[in-house]
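Coming up is one lone chain in structure tokens, specifically the form predicted on its own.
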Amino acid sequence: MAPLIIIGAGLAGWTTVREFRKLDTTTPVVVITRDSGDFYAKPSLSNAFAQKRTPEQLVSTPAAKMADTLQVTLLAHTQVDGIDVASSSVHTTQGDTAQTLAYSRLVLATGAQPIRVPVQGNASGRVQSVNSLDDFFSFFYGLSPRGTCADSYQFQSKNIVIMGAGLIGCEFANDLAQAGHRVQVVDPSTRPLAALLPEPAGLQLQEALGTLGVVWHFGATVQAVDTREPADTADTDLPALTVQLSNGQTLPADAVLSAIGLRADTALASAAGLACERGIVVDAYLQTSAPQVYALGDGAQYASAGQRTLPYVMPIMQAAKALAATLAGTPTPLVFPLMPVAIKTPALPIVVAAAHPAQAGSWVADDEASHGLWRFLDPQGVQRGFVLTGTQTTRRMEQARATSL
């Protein structure tokens, strides 16, 4: 029989395989991925520096072991060039070898791509994003030359400019500053996590990261990145780059990290004629607009979440379990529970349960803990979300029970 084919070997792809194999041990499964297929926890990319972990140490299970344990055929370093839903096949290229593979069912776990904004300057190509282990290899070893001991790279203090004060930007700012780097964050908003937190909570985070040495540049954007022109070209200790901001400031930088956000990778699905909006449109059973083609993960737009994309770990785990049951013969609609997100900023621990973006309402500070608990109330006074900071994060379960979806 034609195999179940899964495109993508990130958390969504591998978790779907793992859950499927709990229910079906005989159906052939093929996993296709552009990278090595090694399994790692993607959230660890933004807290590895402070933990003194090298990119190699982030791999929890090598690809070969994953494939052997889950009894799948892994096509690593393989590009999917197209999907033909009419013939139920995918076209791939691996090196100089092209082939067409038939599928019985197809799962798209293609993830998301970093949002990049135009930047001028002769070093604009040196602006980096970290959205995968391969990206982290480049970023890590750009700051710490290969062969550097994990215990010593923290002492090679570098100047790092981060574009974006959202979730990923703040996590990297905390991690890099804690590891001893000099971090400056540039964002057009007025405070960190402006789209996610009530203003007082954002200001708490701004102050907490400031105590680590993070310097904020709000109301500005990065306009250009150029190589430096020092008076003494023999002085290799000077930062390699200069970063020009829209407000006229110039910042020194050894590295520039773009953390503006993610956009669902819909290129393959769209080219195949599948319905795509903010992500690959799926129904309650995670089926796309084409029969026997499913999607989940950062690239999916979930009907079960009010037509939202949910680029977080818990939604992936929930979706993979439901999809595995459907693929194994028991159609199972995806029902998301309340899924609070823990933001990895140790300088100020934060837990967020965000209301739907279209939900009317306002943030209300708790009278007894106004410095660490905010509740999002709808016009009828029903709690639809919450934010906890600092020691108040221990009230996560209590607040989850008080929140209505």
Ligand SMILES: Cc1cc2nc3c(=O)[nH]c(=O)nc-3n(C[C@H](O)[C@H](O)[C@H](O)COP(=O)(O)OP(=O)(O)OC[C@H]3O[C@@H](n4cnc5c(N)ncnc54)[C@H](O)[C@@H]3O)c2cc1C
Second form
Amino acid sequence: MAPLIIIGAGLAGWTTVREFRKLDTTTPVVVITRDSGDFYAKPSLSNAFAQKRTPEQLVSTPAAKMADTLQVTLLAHTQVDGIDVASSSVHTTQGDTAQTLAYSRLVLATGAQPIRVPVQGNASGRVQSVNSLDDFFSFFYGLSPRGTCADSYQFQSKNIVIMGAGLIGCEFANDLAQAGHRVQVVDPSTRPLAALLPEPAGLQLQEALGTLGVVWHFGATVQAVDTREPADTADTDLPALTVQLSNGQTLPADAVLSAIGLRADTALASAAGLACERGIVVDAYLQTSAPQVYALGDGAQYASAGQRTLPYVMPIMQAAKALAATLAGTPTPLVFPLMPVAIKTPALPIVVAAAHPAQAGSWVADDEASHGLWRFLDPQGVQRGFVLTGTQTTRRMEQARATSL
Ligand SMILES: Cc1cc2nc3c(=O)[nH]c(=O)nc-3n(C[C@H](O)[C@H](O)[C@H](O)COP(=O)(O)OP(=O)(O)OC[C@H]3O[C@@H](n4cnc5c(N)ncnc54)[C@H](O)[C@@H]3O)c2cc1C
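Moving from the form predicted on its own to the form predicted in complex with the ligand:
Time for the whole complex; same chain goes first.
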């Protein structure tokens, strides 16, 4: 019998296998991934600096142990470069070796890719983004050279320019500033997390991160990144890069981190003829437009979420459970509960339960004195979302109960 094949060894891929193995211990499973397959919690990438954790220390379970425990055949460092739904097979390459593998069922857990905007300048190639452990290795050791012992590094305070004041940009700003780096954030909007938070909550975060030393450049974008002029490079302590902003300012930088968002990776699926829009389109059973082919995780666009992508941990846990049951023979529709997201900005802890973007309504501050609770009310006065900041984040459960989906 052809195996169940899962493409991707991120949270979506591994969680699906783990849930599936609770229900079915005999069906052969093959996991194919272009990375190492090591298991790590991706959210820890944006709070590792302050905790002084090296990239190596973020691996919670090595790939071989995952494969052994879950009884799967793991094809790591292997790229799937084609899916043939007519013959139920995938084509892979690993170095010079190409292979065609048949599947009985196929799961696409291929994640998302960082959005890239054009940046001019002779060092535009040095703009980095962090969406995987491999990315984090490069970013981390670019700032802090390896020490003499395994897992050790030499901390040096660096100038870091972050493009984007969204969720990931703000988390990195907090983490890097707390670790002792000099952080400047550039964003075309007027405040942090402008798309997610009511204005006063965004301003609270702006102030809290400002207290940590984060410098904000709103209403601006990064236009160009260049290496410092040769005449200046004699002083090796000077930052190596200059960052030109659209407002005419020039910032010194040792590193430029782009955190302007992610886009579902639909390349493989759409080349195979699967329906894709903002993500790989899946129905309530996580089935794509092709029979026996399923998708979940950052790459999927969920019917169960009003055709949204949901690039967060909790939706993956829910989706993996439902999909595992379906794959094990009990067709199970995915029903999302309310899933508030905790934003990892310890300078100002925040919990957000966002309403569907198409939901009409407005933010209402609950208590002007406490400045820490905003409810999103629809035109009938029904609560559809909320934001909690600071000490109010302890009211998460209470507010979740008061919110209607
Ligand atoms: C810095 C950061 C912090 C975050 N913090 C939080 C948080 O605090 N809370 C929260 O809820 N969410 C957070 N998220 C989001 C959350 O981590 C993601 O939603 C989740 O990890 C995505 O998992 P995934 O398995 O869908 O994708 P990925 O982890 O991207 O995995 C995709 C996998 O597919 C493989 N792959 C892709 N294409 C191919 C191919 N063609 N062939 C072979 N293999 C392929 C890749 O190698 C990889 O193994 C954060 C994200 C980031 C980047």
